[in-house]
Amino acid sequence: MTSARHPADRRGPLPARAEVVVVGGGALGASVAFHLAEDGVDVLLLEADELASGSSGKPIGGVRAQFSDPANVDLGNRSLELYEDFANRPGADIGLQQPGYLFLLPGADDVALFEESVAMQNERGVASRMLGHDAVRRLNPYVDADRYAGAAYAARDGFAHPKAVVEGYAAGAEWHGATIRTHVTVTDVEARGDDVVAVWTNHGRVRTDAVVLCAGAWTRDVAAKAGLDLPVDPYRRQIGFTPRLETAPPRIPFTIDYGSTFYFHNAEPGCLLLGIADPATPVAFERTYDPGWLPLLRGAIGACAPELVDVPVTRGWAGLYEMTPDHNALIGEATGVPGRVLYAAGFSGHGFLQAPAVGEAVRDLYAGRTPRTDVSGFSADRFATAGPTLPITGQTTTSPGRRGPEANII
């Protein structure tokens, strides 16, 4: 069992050298650091703020394996396995709950699309299934089931607490010998000839052989310091919380209206979490909660779950999605730049749920092994060679206004 360190313990001097420097202390960076350290690599993780202060700071994060392409299904499914074993390895309580994910499908075309995805998911070991109206009502009595043409559900999916996951991986990495330093900003990546030789920071220089970029919404800027173009843009996403309701909510799945992107599920005892993606959100590093989104949220609630349309929203939270042009992750080792620069970023809303499997994959890429989960389709080279809309093999591409079952709507 790992034990957490006090934040002050992570603000000491930088080591003179580390075999690998991981940039970013969110779920992805912490997972990468843990898996590398467990594999015997000398790791230094650098975070510009506190751990989980960026996209991984959200109070609750969904975990699922329901996607429309094999690559994302495999990452989600493997990550579920690792989250289920998190209490043993690395050793922490992450508040994992598995009430399932319920996708509500407005039209017949949506049902047909999800039927294809469910068949593919079943072939890959995911026990998802299509549901009728009566089953939807039993799972979530708030939903106006008659307005939907159908639904898809996987009982193993659910949610957990991202901050607990980050701290669990960080403490586990430290137990295996990694060093973690917070409030350290990377200012440059130094290369000589064909090799990366050092990372420069606001606290000095660290010699290294390799860099792994896991800086979330800030990845584009950090990547540029290594001579790499990673197309990642920040978009604000907001969630709201009800107070403790007079009639305690039943246990419901993580429920998503596929048409509007509205979603809701249980939060603290007696409370619900509510969210929706605002299609008018601009590209910006804006993390201030704005109650001006509530009319959009109310409209979606009224259409999906009329009983909740007047429920009070007493507090909210805003964070950043790290979006790529095709809404799929960037995972791989850079080409065309000096030395070894690896990356895991741009997850477009599902970085937390895929973080465990991605940490394994980056560990194996660094070691020269074939990853257990195939991530070759996530290489950033897809944008350089075929334009920004090239899908991963088997992927259903989507526009910002219409997202597939792999969608980054939460």
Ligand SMILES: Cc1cc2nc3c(=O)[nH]c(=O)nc-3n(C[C@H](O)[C@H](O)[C@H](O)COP(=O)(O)OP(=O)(O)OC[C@H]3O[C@@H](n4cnc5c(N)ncnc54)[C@H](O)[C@@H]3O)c2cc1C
Second form
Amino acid sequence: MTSARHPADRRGPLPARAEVVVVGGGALGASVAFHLAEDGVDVLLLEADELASGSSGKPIGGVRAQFSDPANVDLGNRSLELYEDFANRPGADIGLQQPGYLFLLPGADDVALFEESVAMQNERGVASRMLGHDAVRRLNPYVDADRYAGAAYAARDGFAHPKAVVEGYAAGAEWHGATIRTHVTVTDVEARGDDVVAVWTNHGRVRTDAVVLCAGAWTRDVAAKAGLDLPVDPYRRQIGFTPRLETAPPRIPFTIDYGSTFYFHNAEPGCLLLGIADPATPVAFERTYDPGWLPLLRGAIGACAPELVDVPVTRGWAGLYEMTPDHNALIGEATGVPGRVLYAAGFSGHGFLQAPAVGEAVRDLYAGRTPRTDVSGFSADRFATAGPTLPITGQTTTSPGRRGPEANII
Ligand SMILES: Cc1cc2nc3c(=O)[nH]c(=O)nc-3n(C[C@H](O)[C@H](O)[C@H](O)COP(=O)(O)OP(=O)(O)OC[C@H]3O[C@@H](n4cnc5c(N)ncnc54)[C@H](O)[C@@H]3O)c2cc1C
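Given the form predicted alone above, what does the protein look like in the form predicted together with the ligand?
Full complex below, order starting with the chain above.
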């Protein structure tokens, strides 16, 4: 249904007015714009740079429904359904592959936590399961399975191409009548009395009734223009790629060492993608790839998959994690500010895998309908009222089993 546009098409004049202005052209902004436009809303999406030039420019993004709390499981699971149907709606090839996600668990306590999470996931329709050493070896022969106390796996998880998702949703939104403008920075949100009346940009003013903030790691600044405190901080995260390996890698799951945060999976034919979170990363808008992280990466590879310890890593990519204090997303409609200001930001490393279901939920919040997936626990009000703990049902972390700020490991 959708067809790729030339980027120049999106550099035309700004409309004088739109019913809703979406700020940010990453996975979230594009998904929100698509779902609103499909619902008949007159949408204008404004992106300061090119579409998918922020965190959603990651070459490959993991998708999964394995989490430790029901709210994140439901967002991941519904998004998987929508990604599986992406070729039909909005209509684009996103390179979805589903070799599964394999969590390698170093300690008996990790195994106990994941057993609880897997039981909860199964109740919610996610076919995850615990695995023993032999099954791990069969799924990923690189892994030294004996070093782990256990593992958890869900075959439906996998990865896809974020840029293709952004373009697919953007083109779908345009097909339904949305306008997209790139190289337009939102600099202010104008309110009069109890209403939002306009956004200001580097190219002038656009009258509007509502704003949806989807500015990723940059959300804190633009939210402040609307009088809103959205606590999102940027942290650099890096990935590396091997060249085409002499012995082509087998098809392996998206494999994560839950102890070190090291992860790896297939990339282009014959290549592997490798990553790890560097715990020493400061808060900064720093997106330059720094090969100085390679010793950390190699140490973790050696501990998990010794056969790969000397594998060449010939190129890399750096982007920003958009972290909130409790490492859970901010999704909702602002209270205590004039007019209608909605937000979907601060996904803390999970925005790609949650974007489809969140777009659907924001569409329903805007229309005054109860969202199919319950996002009430993700309201930013939790920081104003309850401190840095997400009051969603169950556990307060976003990764299966692990509690605390180290929860986000991909
Ligand atoms: C190394 C790495 C690995 C990751 N792996 C995964 C993974 O496996 N699975 C997963 O789900 N997630 C992963 N993530 C996280 C994921 O990439 C993000 O959560 C997701 O892309 C966030 O999308 P977004 O639309 O909120 O933000 P972005 O993609 O950053 O988009 C925000 C956009 O807003 C624009 N903008 C900012 N301010 C303004 C303004 N004032 N006016 C107009 N436009 C503005 C920016 O230019 C940007 O394009 C990873 C991230 C990194 C860095």
